[in-house]
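There is one chain below, alone, in structure tokens, taken in the form predicted on its own.
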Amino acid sequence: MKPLPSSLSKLKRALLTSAAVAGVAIALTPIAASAQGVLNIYNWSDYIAEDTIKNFEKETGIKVRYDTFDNNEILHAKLVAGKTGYDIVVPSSNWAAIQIAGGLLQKLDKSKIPNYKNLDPAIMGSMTKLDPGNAHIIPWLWGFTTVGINVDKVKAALGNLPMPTNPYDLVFDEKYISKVKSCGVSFLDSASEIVPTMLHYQGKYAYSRNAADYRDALPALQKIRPYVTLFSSSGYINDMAGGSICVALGWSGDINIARQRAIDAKNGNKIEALIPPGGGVPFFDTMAIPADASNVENAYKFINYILKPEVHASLSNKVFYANPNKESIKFVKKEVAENPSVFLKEADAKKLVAVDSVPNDIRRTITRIYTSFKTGL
């Protein structure tokens, strides 16, 4: 065969080289993604141990982007809008039920979660009402909405008025909240937390589907509105630890985080998470894979990693929420395992309100009530 002219030969070599380079790049791209990988997580603030992500990345080679939110409403709005960019989200189970019905969460392939066997069957059974067959969500941690106090400041503010037997009186009864306003009162900035808790306080079912049950909620909230000095779903932790508020209608674990931060700071603030004698309003926060997740296999690896007993225990040790892992208790610190506001005693656990979801019309009612309460309109 007659050789190509020098110029054409150079062109051919250039084209072949370019094609080869492109081919290598194309071939290497999925290999690199597989070896390193990415995972995008959207979780609650102050809800993970310092080394959880670092250890997962080291074990798997997967690079994690970790973002946080403060309430279910924010997460839900993102899921409804679509294209969140997240592969793992952590909705509370009652919100997850709405998202499951709306096709926003993927059905799980449990064969890819070998550590699923570590989950407590009793907890998983209680969640089937919201997620039949436990098909879409895996518990992360759980706790309850309650009242936290700075013990000494509250006693000083109440003066001769005795501490109420029901801690919810401190935030919902004008006789008490008008006294403790002087040292600062914080409410969670979430309609789906405040309104159901008020209903429970009024002796109604927290997740009532009867519109008439909500009739008295707004007037009762409006009555105590002048005494609420802060609305916060995350910043109140440091405010409580530092002593700028003395009462918080908040989450049990957050209040215990504030307690630990005050202890670590040695600032003299004695923080306590109270246990309502009539039962608190619980929540189960869950791991789920959005319907449009891009890194599904990596999401399964993360879920399975969290379900390792020692990893789940490390979360409880850090953020003071109970975990659903029956094999984890031997790895939980003694002072955490024995804290009655973290791992509830059986008698207190039995009094918890059953977690439920509400239809969209009731959810809109709850939002309207809360908005009117917060704005004072």
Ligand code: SPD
The other form holds:
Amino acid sequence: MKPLPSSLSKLKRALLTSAAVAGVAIALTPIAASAQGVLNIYNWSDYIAEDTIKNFEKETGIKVRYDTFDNNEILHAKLVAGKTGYDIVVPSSNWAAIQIAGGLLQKLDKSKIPNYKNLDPAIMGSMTKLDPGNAHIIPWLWGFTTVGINVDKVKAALGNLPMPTNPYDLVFDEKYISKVKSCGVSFLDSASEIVPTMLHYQGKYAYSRNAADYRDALPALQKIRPYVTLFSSSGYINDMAGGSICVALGWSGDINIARQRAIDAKNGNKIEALIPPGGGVPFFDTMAIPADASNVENAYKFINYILKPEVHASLSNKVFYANPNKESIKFVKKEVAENPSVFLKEADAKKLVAVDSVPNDIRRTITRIYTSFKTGL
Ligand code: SPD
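For comparison with the form predicted on its own, provide the form predicted in complex with the named molecule.
Full complex below, order starting with the chain above.
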């Protein structure tokens, strides 16, 4: 091969260095479609193992383009706009219900997913409420919205005030959040996460279809707004791990990722994902094929690959969310399988709120409440 002119090789070196510093893999050669074609995936950030895509490409010869998002609103807006260019998307089941109703997701041909048999029938049964007949979506991983803390920093910030029994008090009760503000408080940056969690805290059904149930949510959120120091749906993981925030209203697995990163960094930050004794607000994120996907056969190959027990287990091992694959448990690391904020104990699982979707008018109410809360307008 002819050597690159020195200006170009300098540029290449600079790009490689900055990518390495940012921890990003970049390919300088354009991605050529392989003989087996391509697959375009749009998934949540921090939601896959390092080797998941690499092994799939090796096994199938399919070339994958993998992009990420960090809240349902972003994915939904793309699907509604159409022509996403994606063949696999990963909406939460309650958003998928709206997308199914809108004809945005394909009906699945299960004969193309032999590993479908590995799915836990109890989980699949619970999903029929949002996807009758399990016709369109296949669960990827599941978890719950909860509170993560930096144990020592929170204790120090609370001073004489004992830790509340209900972890949601730390973020929703002014008495507590006003204290922990000093070490940094982060909220998920998503209307559909914050408002239902507040409703649940107020003793109402998180997915209520009754507009009156939403009346007290905004005043309660406005009260605690001055103490929220960050809105983040992905960056909070590193902020927790590094100690620049001490309380996060976030997702169970993400908080466990932060815990693991702090352990790996040996920085002394003890992070814990708390389990709400009154039940958390769960979610099921699901694989689906957009109605206008171009590489449908490859999408089926990917879904079937994820449903291999050892692949599904490797996702849980890496990102600390439970998986719906009943054959995978033997491949899940002991410390992950025994972590009660990953695979919930039966008593905690029973208390989880039932996931539901809400109609458009309620969705608009939720967005209005959240925007007003976040912006103060
Ligand atoms: N880092 C990946 C987090 C995935 C969380 N999905 C949450 C959906 C909640 N409705």
